[in-house]
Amino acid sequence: MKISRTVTITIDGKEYIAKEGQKLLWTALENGVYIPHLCGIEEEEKPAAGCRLCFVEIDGFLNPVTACTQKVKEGMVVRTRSKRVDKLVGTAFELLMSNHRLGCARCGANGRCELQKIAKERGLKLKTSRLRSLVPEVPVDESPDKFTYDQTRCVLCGRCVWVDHHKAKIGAIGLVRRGMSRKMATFGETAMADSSCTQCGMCVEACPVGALTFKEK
């Protein structure tokens, strides 16, 4: 049995013992240090780093880097907050919210939504006034018996796709198209009920926002 060597790192002026080679994002979260994130998957060896929310500054690096891609090393010194980090995270969050339908009170993820948590932790606004809304006019897919899929609340984190392919091993959904047309969809972009989806619910549990939510019984 392989035993991971431990190292000592510093995050925001406080020392922590960490497993050498573990991604910095998960080390921080395990030690109660919150770093915003949406697309992070701990088991993924090569993170996509697509949400651009987990920026930190590390001594020795010229520019801020994503915490989900950096492996901890002995003596690593990390800052989760700085002017540059806050600007990068704030801009990324604002871009996300410009393409996200609000209405938290009517959302199935209200109270447990990662967007709400990020906004609270970093003092950010859910409603952006600087960017015009780019929310698409598309209907909610209510075809499954157990859950609904609201594309207008999807943040393209890919977590549902990952568990569908690697945990459920179904392959019913994926990220399709490019640019502003990018979205999560079934093969052929059919309704969920008409796809190979087994409605196991793993994708719903993986969703950090209100795009996939269970129907009330």
The other form holds:
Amino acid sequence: MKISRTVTITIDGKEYIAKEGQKLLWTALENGVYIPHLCGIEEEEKPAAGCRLCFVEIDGFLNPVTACTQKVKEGMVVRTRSKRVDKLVGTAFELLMSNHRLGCARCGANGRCELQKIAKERGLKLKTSRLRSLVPEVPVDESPDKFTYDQTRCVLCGRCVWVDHHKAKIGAIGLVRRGMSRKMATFGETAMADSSCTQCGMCVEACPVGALTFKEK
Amino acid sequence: MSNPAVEKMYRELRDKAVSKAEGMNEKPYVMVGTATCGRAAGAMKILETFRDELAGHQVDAELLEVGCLGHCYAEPMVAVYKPGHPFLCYGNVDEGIASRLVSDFLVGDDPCFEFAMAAFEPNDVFPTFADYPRGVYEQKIILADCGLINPEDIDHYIARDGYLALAKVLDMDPGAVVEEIKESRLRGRGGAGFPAGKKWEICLKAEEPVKYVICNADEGDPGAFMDRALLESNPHQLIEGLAIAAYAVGASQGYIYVRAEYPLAIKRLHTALDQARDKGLIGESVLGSDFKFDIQIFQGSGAFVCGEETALISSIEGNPGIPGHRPPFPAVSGLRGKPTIINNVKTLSYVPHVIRNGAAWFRGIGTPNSPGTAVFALAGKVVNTGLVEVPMGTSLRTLVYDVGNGIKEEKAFKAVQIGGPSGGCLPESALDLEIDFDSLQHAGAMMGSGGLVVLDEEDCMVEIARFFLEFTQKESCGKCTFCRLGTKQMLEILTDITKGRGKPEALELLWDLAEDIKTGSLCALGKTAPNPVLSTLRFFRGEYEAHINEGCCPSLMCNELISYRIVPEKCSKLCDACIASCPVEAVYTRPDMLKAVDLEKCVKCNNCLVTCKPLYDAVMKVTPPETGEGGDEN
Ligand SMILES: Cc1cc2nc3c(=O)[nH]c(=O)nc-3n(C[C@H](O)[C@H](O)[C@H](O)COP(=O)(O)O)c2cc1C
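Take the protein just shown as the form predicted on its own and give its structure as the form predicted in complex with its partner chain.
Entire complex below, previous chain first.
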């Protein structure tokens, strides 16, 4: 039997018991301490660390670090908020929003959207005034019977791809291309219905925003 | 050496190579620099000419292809040896000069001093490279043999003590090898300057039966070509360095990750590896010892970010070349999860020298914290462009004015852009900076890959920043938010400024974004991408403000912010050259015969200015741009 040892860490002045080796992000969330995050997947040994939202300050580190990549350690002292954390998280969020088609009222994820949640938790605006809009002009893929894919709402967290590969084990979708052209797509970038997608719906459930949404019955 | 088998085997290899080299000196030979730089300037044609002329005159001389001597401005370059004469180097060789060298020098006895650049060794009749300022300040370690040995003949390398260091380490404890590198304080030349010995030590201490060593030859910085020159000119130096690294940390498999855009380097590397294998210098039993080591070449397919070590490893593993989070660092968990050393071409090329001459010798060159030399690719508005190797601690002024021989056309110096797209721009006040890893970082630039672009009064610093940011933005893999979207937002702002659409609040936003991208990005591509913008904002803020507040480009570079005017006092009236040069019929003759530019029609191609410059120099750029018809007033 594998005995998992525990460690004591401090988050925002309160002590918590945590499983040794667990990544800080999950310890915090399990204990009801919210840290913004989009791309994190708890089971994944190597976190993507791409969304850059889960910054925290940890004693001993010069700069804020991502909570999804830090294993908890005995005596670790964490602050989820500071001027620098708030600035980084604010800018990362603002950048994501500059590339995200708004219109929550007409979005299938309205009310359960994690962007809305982050905005609410951290007092951030959904609409950016400083930055210009970088929302691409791409039609919604309505080809599947059960769901739709709106690339203009995608935040590239990769959660859909991960469940497709590791849970559904289909491999119908992936993250393709580079830079500003990076996107979630099927092999050959075909319409979803023309791919090997079985429409199991797991990717739709994994989507934290309104990029993949079930069609209304 | 106390391993008699290794010693004997090496002695035999070396003796054979040395007697071959001595044999070579008994008759004339011609060396043509046919590295990529030489080829671009027409070296293959020169090689052909020599082949034909030597055959035509029935001259018994050897014709060799060699690598790069670093004097880009003088390519194609040729070296001619004839017993009884100094060994001479000729620059800017054309077919005429090539055939003269055969007929007059090799057939006749006239060394054609009129075409010669320098002699390689001191003599009574012609100056050597060391007699020129550049030669005084240069100190060549890893470039020393480049252009002087045949990269496709391993004996040339061995004759110059090549693989002696490998033979030496085979008799040492791996820990002692690591210790020697640590003591030398050799720092990684791939950009970040991490101490090589420290990296090797971590890998050595990792308790894993399988380990790897990788040479990073991805060299993706625009304008950087020092790694290519090393691969094409002296591949064995690197192979020896990689083999020593493998022995030191306990690896038996190595990789050289070369970008596929370097076909000649790849070909010469393949040849070199075959020859090293044939001689038992790599393979099942290196120099007859029980050290087993082989090297595989891996061709990268051109993405800049693949030079980042975690992306590079992912690419060798067959996955997309996208960076991952560090730690773990490769030295702990790298290729296929195994402890992996990854070092740059230059870093590894120093290794044989450090082992052969000792850590103290290496520390005696350069600065205390950055010992050794630095290799720069001098480019831009400097007279002598090329690859130079100078001791760390050399001042920028020496590099630009002595080694580089000053600014082209006597224009005014403005800045150096140093370290490639991750680097920064340093102003005139930094000219006396003694450059090494730390001083550059401190000044807001970076050693980076060693790109050094000299900028003069005609270079707009906003445009320079935009140019480099555009490169990194295009090369972003897109995985992380700051780099994917942040650099794009910055680029849009910069583009607006260069087009005269910049808003007053843009500078604050630029600075703010730059700071956050620097701290927040996942990998060093994003973390360093804002450097060109930050450094120009810091040192040349006035230029940004002129663009935004006055609609002016003080350097007259940003097309949207200039217009053309023909100065009546200078215009000859009788000449039509400007009119003929204009592709859109914007230049016309006024009733008084003076020429003028119709600014409505003008597409700012600069043809009229270039055409008139040597004639009357009557066309000028003005900023902010005028409207209507230039030249009518005054
Ligand atoms: C975007 C990016 C590109 C890089 N490209 C190269 C490269 O082309 N060659 C190289 O040696 N190092 C490159 N590096 C640095 C490597 O990640 C790594 O630090 C280096 O290979 C280590 O070798 P060194 O210690 O000998 O310098 C790059 C880093 C980044 C972030």
